[in-house]
Structure formats: structure tokens, C-alpha cells
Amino acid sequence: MDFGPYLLLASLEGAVGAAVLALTAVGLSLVFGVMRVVNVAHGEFYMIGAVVAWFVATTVGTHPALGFVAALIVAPLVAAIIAIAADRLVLKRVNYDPEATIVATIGILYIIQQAALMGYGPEARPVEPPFNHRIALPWYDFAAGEWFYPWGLGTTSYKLFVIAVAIVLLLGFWALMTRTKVGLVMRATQLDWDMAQAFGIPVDRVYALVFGFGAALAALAAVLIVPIQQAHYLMGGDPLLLSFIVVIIGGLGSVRGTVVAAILIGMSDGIISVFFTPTLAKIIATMVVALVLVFRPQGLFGTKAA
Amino acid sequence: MGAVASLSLLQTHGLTRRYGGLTAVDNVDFALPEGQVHALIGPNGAGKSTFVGMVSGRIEASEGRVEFEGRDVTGLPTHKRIRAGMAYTFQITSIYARLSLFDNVALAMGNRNRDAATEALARVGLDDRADQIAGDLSYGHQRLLEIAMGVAQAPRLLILDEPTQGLAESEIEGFNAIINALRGQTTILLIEHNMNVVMALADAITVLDQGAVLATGAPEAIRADAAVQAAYLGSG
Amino acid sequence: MSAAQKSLALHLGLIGGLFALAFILPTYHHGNFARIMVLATYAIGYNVLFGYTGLLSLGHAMFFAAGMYGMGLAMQYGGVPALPALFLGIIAATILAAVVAVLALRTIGVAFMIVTLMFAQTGFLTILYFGEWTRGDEGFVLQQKVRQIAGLDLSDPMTRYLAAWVLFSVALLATARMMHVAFGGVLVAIRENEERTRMLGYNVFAHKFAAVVISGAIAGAAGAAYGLLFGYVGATFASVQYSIFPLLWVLLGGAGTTIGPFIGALFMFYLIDYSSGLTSAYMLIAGVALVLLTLFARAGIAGEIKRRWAPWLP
């Protein structure tokens, strides 16, 4: 394949990754923004989403689409319930102390991951997509002056569907945060904990809600991706790392910065991975994140606070 | 002032601090003669804490110079200024709450000499509590411990940022006695709101208002100054 | 007995007891204890930074691995004898720690944790990337014939035990001594109240820098010794899990106590050893322990003993 079609293919793969990453990272960013804690177990809620999707798909089992729709509802719910339980039982009791929360969520990470190993097993299992049509893509041949279909340049209807759903969900999230009372309450709590409490906002319940909501977003992302990748108990590591990268580059707690960074990182991860080895891409990414935190803690897109 | 300035322990020239568009401290020239107890007063937000922050190096100056013992220390990091002979007590009590009083004072002295630590604690009447945990002390006693730590550093200049804030009347009398006992041994720069304390202790007073020096002089002169009264004393 | 005498007696008692165990323990536990002493050394290094200085690193595996690979690569490809290779490992970890310190110490709190985590992840991935030499996940084995110092065969169980014992004893006594002198006091002061410490005239950055470097060097020594004594160098030791382990051991044993790292490493080693016989999900134990410790016993075992019964405990 020539460079042009190759780049288009890479961009499409990157866009799928970016879409899923944006959802996952927004969940992490929301939790950090409102609660001021870093949830290291975030990737495990993603894994829960994928594993639950597999369970639902195999249980429902009549038509892949039915299982998929059921998973879209059940998986985020399960993740949210587990997250809310973790918030009530652990995070609340350490008073959301930033360092203690990190240590506790590392513990929660291992508990969820190892529980999945016991309940689900060490195998990677595929989930059938609800629909999956191959779509060949045309490319313009400048020399011949005509459109043609290069061999290997194509995508699937499901991949395009993932991108579309992610966009819809992100817009919905944006509307929720800016247009509804729930969103207002969350933003108020983010701005000033004491003030929110003084105005009678049940901060405790908001925190539980936010933590559950963040986990649900990660689980949703996983339900979308699991027909393309496979469900595995260790699959939470990569999305956690990438979400971290995105949230830090985008500016801690800034949802808009997070989305922009997710698209940038997701796309470039997809594109870089096509041209370089994935390991080298990750080395560069982790290094950049560390250096951004050191030299520009407000993120690449954030503005410096006075 | 010219003759006094040559004997000054501390001088600032055009010291300025800006936060964005706001000028917290504006072009302050200040001279503190050796051995003096000098009070810095002014309404809230007048820039007093910012000013001493720049003197001690906690806050970087936007413009101007700080001279200590005739040496330009503007570029020196905090710890070097402290090593050069400054001591600073925080407006909000800052001690080692989980360590013993002895440990607190020992860290201030830079050695673990038991007698010297006891002596420093004795100055504030806490010598019988050397092995208690500092966080268990009452608020007033914690403030006294902080003063003891400042004294234990054997500084040439002791900066006290609102030391009597939150103290009871009886404790304030004790504080006055402590400062009077230090008089002549060390130079003291005192930020203070309580005018009774200021009038009882200060050899000289500088009034800051909106970041600038409004007046400097002996307590009686300051009390009589109409501008000061308008800006500050009258409102209190 | 004064507190200083008691603590000296405690340390020498522990070291003496471990020496005696070399000749008493049955084979299986003999091997375990050799491992535990090396891992406890790693934890001692971690404790210098986390327990005493109050800096929570999530990336200490990079120092452990720097020691291990510095040693292992020098032996495998440079033909360097065991003892100089051990020192090369320590030097590699020390240099890495100095570089990481300069960068990471510009941050505090959560950012410091994430920066160290990211640097360690970079290190781990770098080891995988250069798989041609490091053999990646698979790792490489150091042949028995090269694992010798002054004619002593380090693969012999008794020699290995005693070598681990020497390493642990030196680390324990050195850090106990360090915490007894003024330098250690300043580290604790920084942990307790950084701003106050700066305003007492201490160079906070220099002390933190020294703490990171000492901590990294001890972790590197443990990593180099681990590779040398057990004859294996692998990327697992650079993974996140090996950054979490020392945190877990120190939290369990008691952060900021001299014997806490050993107690934590001992307990956790046997807990995981026991549970891995029951299930492949043995890391569940680590997860549960982290959560319970955070919730109910932040001071850890030695910390609780110190609080309840023995305030003199160093």
C-alpha cells in the first residue's frame, strides 16, 4: 500500500482508539476534577465492562445485537455499583486523602483484577459484534487521475458505529454537565467543596455518584471496544495508562482538555503504532507525560493559574 | 534617618511584589536598626505578610532589593537567609505537631543539646513539657513553642507574624514579657494587629497601607499622625 | 536501658537471630529467608524515602531493576566478574536516582507519585524495547560458574543465605545510624512539615535529593544482589508490581520504623507464598492488604507496637 492510503487506514484505526479513550479518560478526569483524587483502579472498571459484556452476550445469546444492547445497559450499571461500593467502603473512610486514596485504589485494582481471574479465568474471549460489514474505501490516484480501491484499505461498519456512539455519548455528557441540575451540582462541588456543603449539596452522595459515573463511562467504553478486542482480566492496564496520559496532557480535571488530548493521543497512538513499534510509542508517551507533569503541571492545553 | 541607616541590620530598597495586575507591596524602602523592636502595622491586605515574606525569601520579589547585615540577599534562597541569621514565625502556627517539644526546638537549633533546648523552652515557660508531643499542647502554648523555636535559632533578626493572634489576655501579657526579655539581644520585626501590644513593645512603628509605607516613626508620633488615624487607627 | 541502647540491642538481636536461623531453618524456609532478606533490603531503601522523608514513590522498581540489569548486563555481555558487576549495578541505580530526583522533586504529592510511576513505566518499556539484549519478559539466566565472589559460590544455599544476611545487616545498621544523626532528623522534619523546615534554614531540596539517591542506591543494591544470588534477570522486576511491593511491605511492617520493612516483607512473602498454593489469584492478598492497611492500620505492625507498647522503637 502507498503512504497515503496507509495513513488513512492508520487514522481510522486511531479514531476508534481515540473514541474509546476519550470516554475512558473523561471518566477518570471527572473523578479527579470533582473529587480531587486519582483513581488507579479506573482501568479495572473498564475491564469489568468488557467481562460483563462477555457474560451478558453469552447468556442472552439469541442475536448478537440483543446481547450487545443488554451489555450496554448492564455493564455500566455493574461497574457503577462496584465503584459506589468502593467509594462508600473505602474512599469515604480515608476522607479522600489524595495519597491514601491512591494506595487504596491500587488495592482495589488488585482485588477487582484478581477476582476477575478467579471468576472469569485467564482466557481472552471474543464478543461478537452486533453487526459487522466490511467497507472498502476508495483512494484517489493522482497519476491515473481516478478513484480506486487499494487492497487492504477498509474498515467495518462496527468501527464507524463505535466512533459515532462515542461522539454521541460525549455530547450527552457535555449536555449533562452544562444543562442539567445534576451537572450543576457536580460542577459546584468541583469548584468549592465547603461552599457546596454550605449550600446544602449532599457532597457525600455527589462523590458516590461521580465515582460510579466515572466507572460507568469506562465500562461503556469497554463494551464498545470488546467486539474489536477481546475480554481479558489484565486488559485494564493499557487504558489506565493511556487515560492517565490523556488526563495529564489535557490538564488535570479539565473535561474539554481531556477530550482534545484523547483525540490527539488516540489518533497519534494509532498512527505512531503503524509506523513504529507499539513499545517505542509507549516509551515516548510515558516519558512525555512525566515531563509534562514536571515542567507544565497544568497540562499542555491548560492555562497557568496565577 | 541617614545616620541610622548605616547601622541598619535590615534594609529594603524599592521592594515590590505584584500578583497579576495587583500590586501587593509597592516600592517599599525600609530600614531596621540593630537591636530595635519594630512593629509593622496596617489594615488587612496592606501587604505586611507579603513584605516579610520577601524579606525572609518565602516570596520572590518582583522588584527591589533586600539587604541583610549590609549584604544583598535578594537572590539568596530562603534557607540561606535563615542561616545568615533570620528567624521567622508563621502567622498560622507551624510546628512539628507529631514530634516532642524537645525535637521541635532541637530542629530549630540544629543540634540536640538538651540544656540549650531546655533554656529556650524556659524562656516561654514550657521547659517542664519538653517531652510532650507538640500537637497535644493548647493553641496558646503552640504559639509560645513557635516563639521558643525562633529564639532557639539565636537569630540576629526575629520576624514574628501576628504572634498574639488567638491568644488570651493573660497569655498576651506573658508574650510581652518574653519580648521584653529579648530586647537588646536580638532585633525584632513584629507584625501585629493588637495596638496595645504594639504600643507596649515597639521602639518604632511602620504603617503600611495598600502596599506602600504610610508613615514611620516613634509610637507617639504614629499615634498622633492624622493620615495614620484616617487609614487605620480611626477604624479600629 | 536508654532508647538508643534498646534500639541497638533490637537491631543486633534481629541480625543475630537471622544469623542463627541460617543453621536451623529447614531447606525450604532457608531459601525463603534468603529471598526475604534481599527483598527487605529493597524495602529498607524504599522506607528511607517513603517512611522517613514522606515522599511516596510509585516507581521504585526502576531502581531495583537498574541495579539488577546494571549488574546482569555487565556480567552477561561485558564479562565483568560478580563483585565489580554488583557495584556497577549500584552505580547505575544511583545515577538513575539522581536524574529522577532532579526531575521528580520539582513536583509534590500526587504529581510526584505519578511522575515516578511514569518514569518507572518508561524504564520497564525500555527493557522490553531492547529485548535483543535484555531478553525482555523472558529474561536471562546468569550461569552458576560466573556467580562467584572470592571463590565463594553464590548459588550454594548457605553462601547465598549469608550473602543476603550481610547485605541486609549493612542496610539495616546503616539506615538506623542515618536516622540517629542530624541528617535523619531533618528528613523526618521535612516529612512532618516541609515549609517549617525550610524556614528553619534547612536546604529542603538537598535533603530530599539525598534521600532519593540513598533510597535508590539501596534499592539498586538489593536488585543487583537479587539477580546475582538467584541467577536470574528479568523484566518482571521492573514492572509496576515491583514498585507496589515495597510500598506494601513498608506499609504493613510500619513506615518510618527501622525494622518495619523486614517485618512487612516477611509477612507478605509468606502470605503470598501460602495463598499462591491455593489460587493463581494470589495478588488478591496484596490488594486486600493494601485496602485494609489504608483503612485501619496506617502505622503498620511496628508502628502499632511503637504506639501502644514501645515508644522507644526506632
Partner chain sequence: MSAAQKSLALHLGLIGGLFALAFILPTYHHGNFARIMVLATYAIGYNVLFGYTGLLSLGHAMFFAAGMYGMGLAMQYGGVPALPALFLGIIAATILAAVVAVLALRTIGVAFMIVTLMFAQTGFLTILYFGEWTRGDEGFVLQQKVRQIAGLDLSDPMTRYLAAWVLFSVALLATARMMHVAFGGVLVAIRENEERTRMLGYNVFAHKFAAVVISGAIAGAAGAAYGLLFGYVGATFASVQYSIFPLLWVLLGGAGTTIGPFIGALFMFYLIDYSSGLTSAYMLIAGVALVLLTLFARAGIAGEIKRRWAPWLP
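None of the values given here were measured: they were computed from a predicted structure. Numbering follows the first chain given and starts at 1. In this text, rigid core is short for the largest set of C-alphas that superpose within 1.5 Å between two forms. Compared with the form predicted alone:
- Once the cores line up, the CA of Thr286 ends up 2 angstroms or more apart between the two forms.
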The other form holds:
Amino acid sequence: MDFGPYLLLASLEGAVGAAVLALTAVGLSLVFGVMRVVNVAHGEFYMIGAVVAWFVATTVGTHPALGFVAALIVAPLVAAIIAIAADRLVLKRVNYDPEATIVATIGILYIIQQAALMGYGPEARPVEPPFNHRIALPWYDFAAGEWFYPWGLGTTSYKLFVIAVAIVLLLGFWALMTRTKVGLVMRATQLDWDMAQAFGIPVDRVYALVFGFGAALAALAAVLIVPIQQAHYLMGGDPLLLSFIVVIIGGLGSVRGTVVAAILIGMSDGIISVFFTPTLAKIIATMVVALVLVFRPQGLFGTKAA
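Now the other one: the form predicted alone, given that the block above is the form predicted together with its partner chain.
Next comes a single chain, given without company.
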């Protein structure tokens, strides 16, 4: 097979990773942008989504599609409830101090991780996708002047579904932030906490909502990816690392920059992982972060501090 079909296949794999990464990183970016909290436990909310998806799918136990739909509803709610409880019980009590919240979210990370280990176990467990039809991808042979189907060049209907759902969710998030009163309140709180409070905005409630919403986005991303990967109590590490890389490259608190950076990092990670190794992909992503911090510390779409 020529290089082109391999590149197409790798790009599709990268697009799936980019879609899931964008959802996860947008949640992290939202929390930092509004609350100025570096949520080190964000990857564990991702893990909660996967673990709850497995529990729901196993409990429903009928058609995989029913379990999947139920998981899409239940997992984000569970993650959001746990996140809101963590905000009320921990983050609020340290007054959202930047240094204190880093330590606090590290503690939350270990609590959630160990709770998952005790309740779920150390095994990696698969979740059956709601559908998974094989789709052969055509390739045009310019030398022969005709289309053909190279052996092994294909994807599944579920992977295309993940990309489509992620796009819809991201557009819905954009509409929420720019076209609704809830989004207006979030943006007002992000711009000026004191002024928002002076105008009667319940900032504490906004913070709880934002922290829960960020966790729900991470859990949604995990529900989408767990039929492709497997649910495991340690699976939050890589999404957390990549999300931080994406948020730094895109610009701290910039949702638009986060989405653009997620596409760049996700696509490159998928392509490099197919042709070389996943380790090399992480090394290159880390080098890109270093270059961004040196030459554009505010990120691609961030703004310089006054």
C-alpha cells in the first residue's frame, strides 16, 4: 500500500483522539478561565466517566445501545455531583487560593483514584459499543486513474460517531457560552469577580456550576472513548497531561485556543503514534509546549497580562 492510505488511516485515528481531547481540555480550560483553579484532579473525573459507563452498561445489560445512552446521561451527572461536592467541601474552604487549590485537587485526585480502586478493582474492563460496523475507505490511484479499496484501509462507524458527537457537543458548548444567560454569567465572573458579585451574581454558585460542568465534560469524553479503549482506575493520567498541554498551547482560559490546540495535538499524536511510537508523540508535544512558553507565554490565543 502507498503512503497516502496509511496517512488517511492515521489521520482518522488522530481525529478521534482530537475530538475526545477537545472535550476534556475544554472542561479544564473553563475551570481555569472562570475560577483560576488549576484542577489537577480533572483526569480523575474523566476516569469516573469511564468507570460509571462500565457500571451502567453492565447493570442495564440488554442492548448495548441502551446501556450507552444511559451512560451518556448518568456518568456526567455523577462526575458533576462529585465535583460540586468537592468544590463545596474543599475548594471553597481554601477560598480558591491558587497554591492551596493545587494541593487540594491533588488530594481529591488520590481520594477518587483510591475509591475507584476499592469499588471498581484494578482490572481494565471493556464496554461494548452501541454499534461498530466496519467501513471500508476508498483510495484514488492516480496512476491507474480509478478508485479502489486497499486491504486494511478502513474504520468503524462508532469512531465516526465519536467525531460527530464531539463536534455537536463543542458547538453546543459554544452556544451555551455565547448565546445564553448562563454563559453570560460565567463570562462576567471570569472577567471581574468583584464586579460580578457587586451586580448580584452568586459567584459561589457559579464556581460550583463551572467546576461541575468541567467535570461533566471530561466524563462525557470518557464515555465516548471507553468502547474503543477500556475503563481502568489509572486511566486519567494521559488525558490530564494532554489537556494541560492543550490548554497551555491554546492559551490559559481561551476556549477557542483550547479547541484549536486540541485538534493540532490530537491529530499529531494519532499520526505520530501510528507511524512511530506514542512515546515520541508525547515528547514532541512537550517540546511544543516548551517552545510556546519561550516565544509566546500567553499561548496561541491567550492575552498578555496587563
